[in-house]
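We begin with a single chain expressed as structure tokens, specifically the form predicted on its own.
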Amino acid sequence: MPDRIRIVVTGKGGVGKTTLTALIAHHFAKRGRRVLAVDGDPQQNLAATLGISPDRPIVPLADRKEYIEEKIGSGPGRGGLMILNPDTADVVDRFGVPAGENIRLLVMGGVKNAGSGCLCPEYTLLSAVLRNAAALPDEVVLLDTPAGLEHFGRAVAQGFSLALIVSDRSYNAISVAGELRRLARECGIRETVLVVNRVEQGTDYQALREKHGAGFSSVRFIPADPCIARHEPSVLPVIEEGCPVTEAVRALVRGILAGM
């Protein structure tokens, strides 16, 4: 069994990221995991699917100046010389938000230009915290991605070990998951699990893994599951109720701590 999982999920845009990242940590921290999740999606949803209330105002680590010049160096008076590889070890435990017990969310923020080589310091910064993943506190990691690999590419690969592609069964969101698949391995991450989404009853499994799980260390297969719109924003009530998703994702989380 891993002593510490680092874990990026990633996808399509709208495929159930953010839904499935959340149902993960709260599984891990069922385990007695501690769990550290990071809401890379400038979007920033992860913590209201957590179950964090909406109405709860979070910083994103990407507008704290502060911290980024403390970290990167660059600011007045200081010729606009960057440290590229800060040292950010305490960040969890200076800007993380309980989420749950056993849980801490870290939401990153948006960045202008991120993935096009830029070194702006809030890009800087946070490649960073995902380049040094493997030495945070926390036993699991879990990334919720932007759609793709591109914003923090190297950096992801350096600090995770473990893509969960998120497709459902559309051509185009499977197109996009043997993509990823691609970029994910030549960046140098070492398992790819393809994880397809919203699979109505009665489909037939192994058909599936057959046609599109080339190439990936595993296929896993989550049902269809009115409980998630019933619900949304949280997960918490589905969790609570048992949903058919749940075991799904239980399975999942089961497989992971097994090595897939």
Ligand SMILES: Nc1ncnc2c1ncn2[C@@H]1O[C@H](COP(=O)(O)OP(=O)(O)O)[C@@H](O)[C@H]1O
Second form
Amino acid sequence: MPDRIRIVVTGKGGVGKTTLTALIAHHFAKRGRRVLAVDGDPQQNLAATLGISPDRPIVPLADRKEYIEEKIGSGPGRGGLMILNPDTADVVDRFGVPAGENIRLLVMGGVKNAGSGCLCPEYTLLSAVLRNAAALPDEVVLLDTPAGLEHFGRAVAQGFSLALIVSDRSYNAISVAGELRRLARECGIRETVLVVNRVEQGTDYQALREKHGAGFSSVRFIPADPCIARHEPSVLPVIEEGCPVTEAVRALVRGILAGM
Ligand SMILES: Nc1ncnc2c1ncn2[C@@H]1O[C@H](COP(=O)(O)OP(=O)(O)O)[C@@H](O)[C@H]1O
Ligand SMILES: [Mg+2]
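Now show me the form predicted together with the named molecule; what you just gave was the form predicted on its own.
Every component of the complex follows; first up is the chain already shown.
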């Protein structure tokens, strides 16, 4: 069993990345693992999905000007040199937000022009945190990402070893999943798992696996579960009630712990 688990959750918009990230985080935590959930989506909806009250303000890392200056320097145009590979191992102890027993949340926030890999201090800091994810103290790190491909940079590839590529059954989502798999492999992420979400009852899993699974390390299925919408935004009641989705998530977590 791997002692450090570093998972990036990716896929087309709306396929269930944030929901699954939160569910998986809670399941690891229930098993006694110390979990860090990282919200890499500028929309910042992982906190509420994990069950943190929306009234609780969270300052994202991209807005921590003092920390950024301490680690990176003030940057070009502001009269300073930039440190491109700072030691960010303290970032979670300083800015992690408790999100239940054994879970902390780190919110990255938005960076202008992140996709173009701009050399601004905020982007430099966030990418250093991702690149150095292996050095973070938490046993499990789960990174939720925004839709699209551009955020899937080198930094993520260096810090993470497993990509959960989420899709629903639509043609578009499956195509994006295929592209993301190729990208992940090219970048050197060893394991790519296709997670087909919102699968209807009675679906032929074997047929789906044969149709879409080529090239992925493995394929997992998560059922469509109306329970999730009933309890939005938090997944906590979904777990407490033992809604249908929980068994599939539990099996996924078991698989990850067993090395898939
Ligand atoms: N297995 C599921 N069954 C039913 N609804 C789901 C399931 N997974 C996600 N959803 C719903 O789909 C919508 C999009 O999910 P979200 O996690 O926000 O997607 P993403 O982060 O990929 O944009 C949400 O309304 C969520 O409640
Ligand atoms: Mg999301």
